[in-house]
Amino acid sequence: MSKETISIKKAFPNFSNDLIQEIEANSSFQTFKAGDVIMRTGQYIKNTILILKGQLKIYREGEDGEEFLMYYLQPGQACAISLICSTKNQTSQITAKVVEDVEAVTIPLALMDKWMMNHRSWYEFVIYTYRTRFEEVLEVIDNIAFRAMDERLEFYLKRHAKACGCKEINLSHQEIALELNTSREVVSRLLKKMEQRGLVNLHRNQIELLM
C-alpha cells in the first residue's frame, strides 16, 4: 500500500477503495504553506481540494479588504463551494488562505459528474458536505443578523479553537477586527471585558480561552 493511499485512507476513511484508486491515478498530491492563499476571489477553479493535513480558511472578501469568514476546512473535509463550480464553468466568489501547513490532494473537476455517478462512496461525500457547510454558513448568518457584537466575537473564538483544536488562539486584535468587519478598539474593550469576567486571558498576539 502506497503513502498516497495510506493517508487517504485515513482522512477519508469512507471512500471506497475503487474511488480511491481513481483518485490516486488522476490526482495530484500537492503541499502548502501557513500563509499561502491558493485559491482567489475572480479566480477560475479547476480543480475541488481534499485535505490530508492541515486547516484553511475559506472567507469572502469586501471591496475595503474587510474579511467575513465563512468556515474552515479540516483534514477529511472538502471545499464546497469548488465542488458547486464544478457543474459550470464558475468563478469562485471566495478566497482559500492556508492558517497551518496543508498537505493535499488536488482532482480536476472534469471528473466530478463521472465519480458522482460511478462511485457511492464520492456522492455520499459531496452530499453530506453540501449539508455541512450550509448549516454552518445559517449558523454564520444568524450569529451577524441576531448577535450583538460581544456575543459574535464570543461565538468567533469558540469557532476559531474548535477548528484548530486548542484553547490559544495565535491572532492580533487588528486581525480578529478585520475578520468580523469591525474596529480593532471595538475588539480589545471586548476582549478585555472577557478577561475580567474569567473567559480568556489576553498575551501578546495571543488570546487563551477559558470557557
Contents of the next structure:
Number of protein chains: 2
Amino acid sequence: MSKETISIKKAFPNFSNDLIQEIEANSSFQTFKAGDVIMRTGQYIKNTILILKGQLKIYREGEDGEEFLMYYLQPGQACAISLICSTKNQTSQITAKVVEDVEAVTIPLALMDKWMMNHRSWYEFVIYTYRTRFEEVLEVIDNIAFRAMDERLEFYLKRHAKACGCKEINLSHQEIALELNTSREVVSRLLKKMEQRGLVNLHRNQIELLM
Amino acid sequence: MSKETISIKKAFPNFSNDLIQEIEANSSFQTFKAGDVIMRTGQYIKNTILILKGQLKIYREGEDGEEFLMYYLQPGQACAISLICSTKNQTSQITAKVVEDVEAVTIPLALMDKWMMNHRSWYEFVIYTYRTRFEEVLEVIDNIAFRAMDERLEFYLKRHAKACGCKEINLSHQEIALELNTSREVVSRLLKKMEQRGLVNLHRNQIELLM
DNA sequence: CAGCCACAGTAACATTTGTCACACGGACAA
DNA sequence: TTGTCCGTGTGACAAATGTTACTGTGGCTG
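The form predicted in complex with another copy of the chain is what I need now, so please give it after the form predicted alone.
To see the whole picture, the full complex is given below, headed by that same chain.
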C-alpha cells in the first residue's frame, strides 16, 4: 500500500477501498505552505480539495478587502463550496488561505457526479459535508446577527482553541480584528475587559484562555 | 393527468415523468395558511416540502425570540435544510413561516436517498438547491458582516420587491425591524432618510420603491 | 360621535463600535 | 548602545444604533 493510500485512509476512514483506489488513480497530491491562498473569490473552481494534513481557513471577502472568517478546514474534510460548485462552471464565492502547511489531494470536478452515483461512501461524505457546513454557517449568522462584539470575540477564541486543540492562542490583536471585521483597538479593549473578568491572561502575541 | 400532476409539472418542469409519478405515489398534498409556522427550530424533520404555490420565509431565531430573515421559498423550490437533514434524525435549525397561502407536497425523508440514486432529475434538483441556498446565505453574511443598517435596509427592500414582483411593499416598519433584527425607530429613521434622498415614497403600511 | 388601536414621526439620551492620536516596552538589527 | 518596528494600552472623540418617551393621525368599532 502506497504512503498516499495510507494517509487518505487515515484522514477519510469511511471511504471504501474502491473509492480510495479511484481517488488515487485520478487525483494529484499537492502541498501548500502556510499563508498560501488556495482559492480566491471570483476564481473558477476546477478541483475539489480533500485535506490530508494541516489547516485551512475559509473566509468571505468584502468589497474593500475586508475579511470575514467563516470556518476552518481540517484533515478529513473538504471544501463544501467546491463540492457545491461542481455541476456548473462556477466561480468561487470565498477565499481559502492556508493556516498550517497543508497536504491535500485535488480531484477534477468532472468525477464528482460519477462518484456520487457509484460510490455510496462518497455520496455520504458529500451530503455530510453539506450539512455540517451549512450548520456552521448558520451559527456564524447567529453570531453576527444576534450577538455583540464581546460575545463574538469570546466565541471566536473558543472556536480557535478548539481548532488548534490548546488553550494558548498565538495571534495578534490585529489578526483577530481582521477575522471579525473590526479594529484592533476594539479587540484590545474587549480583551482587557475579559482579562479583568478573569477569562483570559494576555501576553505578547498570545492569549491564554482560562475558560 | 390529475390536477396535482399538472401543478407539480408546472412548478418543477425539470422533473422527469418517472419522478413525478413516484412523488405522487408517495407524497401527500397539503395546504397552509398565511401566518402558519410549518417548521420550528428544534423540531424533528420528517419530511421534505416542495412548494407548488404561495410563499414561505425561512428565518433563524435568536435565544430571546429575535428573528432574522434568511430567504424566501417560492414555487419550484424546496427547503435546503430539510434536504440536508435527510440522512440523520436531525432537528431543524430554522423556522419556516407562511407568507402567502401555500400549496405543497410533503415527501418522507426516507425516499430522498433512494431517489438521489435512481432519479437524475431529483439529484440535479437537490444539488442545485444546495448550491443556490448556500450562495444566498453567503450573501446574507456579507450584508450583516460588511454593511451598515442603511444598506441592509435597501437590500432588504429590493429583495422583497423582487420576491413579490412589484414596487409596493406592504409591510409595517415594525415587521421590517423584526426581520432585520433592529428596532422600529431605526427603520423609521432610515426610511425617512431614504425618502429625502428620493429613493422611496412612504405611505401607511406601504413603501413605494422608486429605485 | 367617542374611544381605541395600530402605525408612524421624532426628540433626547445611552451604549456600542469605529477612528485618531499618542505613549510604552520588548525584540532585533545596525 | 541606539534606533526602529511591532504589538499593545488608552484616552478622546465621532458615528451608528438601541432605548425611552411622547405626539399625531387614520381607521375601525361600539
